[in-house]
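The chain below stands alone and is given in structure tokens; this is the form predicted alone.
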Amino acid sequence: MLLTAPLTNLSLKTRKYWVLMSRGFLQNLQYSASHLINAVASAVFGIIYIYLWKSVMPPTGFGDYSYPTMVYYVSFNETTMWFTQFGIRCHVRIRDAVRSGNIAQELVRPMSFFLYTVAYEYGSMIYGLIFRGIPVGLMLSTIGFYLPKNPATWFWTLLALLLGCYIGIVDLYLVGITAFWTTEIRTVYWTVAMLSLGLGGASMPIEVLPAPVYGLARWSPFACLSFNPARIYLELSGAELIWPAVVWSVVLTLFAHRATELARRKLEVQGG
């Protein structure tokens, strides 16, 4: 008895995520074709990334790509940034939220605004990996796709993949929390959106970049969201890129907490 009550306890807190990302899964649903033209327009742009590369790479390729390992490359990132990066609305909702006032209903729920944030676009991005995402991949196939070789690297990607994900959404969570000081977050929105596609190695591996780029983007949270995930899937690095995404995870988890807590503070301080 003494030990099934903890075990039951974290049982239900941990449905009520489940049943979050299930909503946010559900969601989608019903925007199913319009969301079937988005995988084709990102089909279109993969295809157009690759013809690109064919016609500006040197035939001896450069570092570790070769122009097959770059078709690989696109593919593989067309495919997974609508898990990563594309369709993120959290931070349109908390916007949204604030200048209508719902923010205050949302604050006071009995559990964690920030955890329920993650956890209903968590099943967004799932749903935006199956109907958007392996469609783009299917399409792409045509051209070339990669499967790897060694059992262990598709949970390497996997978990990394996860990371991103989490990295992606709360990234957009702390643009949608800066609403609570701000009259617009576009500006905020568009910079990180920038820094995500241009740092993050989403169209292009961020070796291409000049040196000191290079070495700000290899370190920053961008790259955990596309380069460290394909490099892993590719099998030109190994499970050493999980680790970038665990400390950011953590890093960026405390900021969004701390961010949180200053709104919730704002708030009250304004009789919100």
Contents of the next structure:
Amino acid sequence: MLLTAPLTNLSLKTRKYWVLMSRGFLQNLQYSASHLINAVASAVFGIIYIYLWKSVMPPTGFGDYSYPTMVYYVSFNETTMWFTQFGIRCHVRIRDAVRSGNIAQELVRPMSFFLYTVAYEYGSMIYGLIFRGIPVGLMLSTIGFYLPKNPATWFWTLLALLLGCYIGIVDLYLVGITAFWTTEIRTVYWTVAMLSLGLGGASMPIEVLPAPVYGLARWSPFACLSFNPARIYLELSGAELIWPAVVWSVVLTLFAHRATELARRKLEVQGG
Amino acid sequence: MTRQRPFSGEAAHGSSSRFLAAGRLYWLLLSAGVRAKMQYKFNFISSTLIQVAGGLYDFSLIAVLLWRFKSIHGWNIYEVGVLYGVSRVGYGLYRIFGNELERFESYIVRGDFDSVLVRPWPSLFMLLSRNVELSQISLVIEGAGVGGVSAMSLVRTGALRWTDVGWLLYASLASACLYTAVAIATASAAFHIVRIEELQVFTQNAPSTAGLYPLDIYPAWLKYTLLTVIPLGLGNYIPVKFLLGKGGTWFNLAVPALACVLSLRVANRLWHLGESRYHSTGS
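Output block for the form predicted together with the partner chain, input the form predicted alone:
Entire complex below, previous chain first.
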């Protein structure tokens, strides 16, 4: 009994985050019909990029990428972007809560505000992958979608995506936290969003970038959002690309905890 | 009560005075909107700068590709820059003056369209005069910057004549009209299906991105969709292709004007059709 007590305690602790994640998933479910329409538009974006690549690539390809590989790269990223980048809303919710003063109630909950936010968002992103990403992938599979041959690749890709999603959420959580100081988060958001898309390799492999920018992008947390998972999935790189994601997850978590602590002290409730 | 004969001088006078009154009202409402926006000058300037930077990201993607691979289907960076400029300026002008169409879904969902209908002017006119989204001038600045620099380079190399710059401005205005027509047609769908945000991504955002590149790179179905059902390519690609000597005849320059007239008429018809089916959500 004494031995099982800590385990029971742990399962109770994790259960509340599981419930939050389910809520995040279920709340999106009511919009699934309109999200499916959006998936058609997303597939069109994928088609635009695929044909753009077709028109610019030399017949010999570019680096590790032949034209079919680029089709797979774009198809994979258009699918997984709905899990690691698009649809994250935690920054908006934090900003709105700061503006309305509801943030005070959010912070007095007997649980970590950071984990509460991340758990809810994670559920929402799992929904994004299933109802927005996978339909896009199915549509783009008519042009081309790679299926890895090695079973381990599936495992490493899943791990890379789970970590990528986490990094994406924490990035925008930090954007939201800046609202405690500035109320308005547009500038910070746009900066992070552009870096995520540009250095993340969502629309093109980052090897295309000029060498100094590539060096920067390769080791940035943004590469963990699209570029690294795509390279693992396409079997162009091995599981070693998981490590940058692990390191960035730890660093960003520590940073987010510290930022939340500072924000708590800075809290200034708006409204009556 | 006297009845005016159609096309009589009095009727013409009546319609011209109504037109002038509409112009005055539009100006009055827009200037009130601008004054309201300018209450927050810092917010306006900062959001404009952010959006210019954000927009330049799109062009930097094209620039990186062209830096690495030299051309897109035979179009060099300056030629793509001109196409990009025309598309962006057109889209920016539409977003400045037609932004209420972008958020028309909320009018239907919240029942705010009732307040538009009770005014003694056509509902589309009242809707468009409600707001001018000045911050979208960032798109015009960005498009004019990229397009201007590219056009100047082409003029220097002789690939474009000075007089063609006027045609590029005309193509930008035509693009703005076509974006407006597509937006009106999409907004009309809200009268039937209420939720149109996702549909707007399909009919406006995706075609707007597709229009930044030469349409010849796309498969036939996508190319012809952008030249017929969602005719945004008629405003930018068709005239720019001719001006850059990549095919076509003088008729390519007439196409945007004809497309604008036809598209606006169809869009207006769809709007009226939708409006006649409108049911308020109010209590």
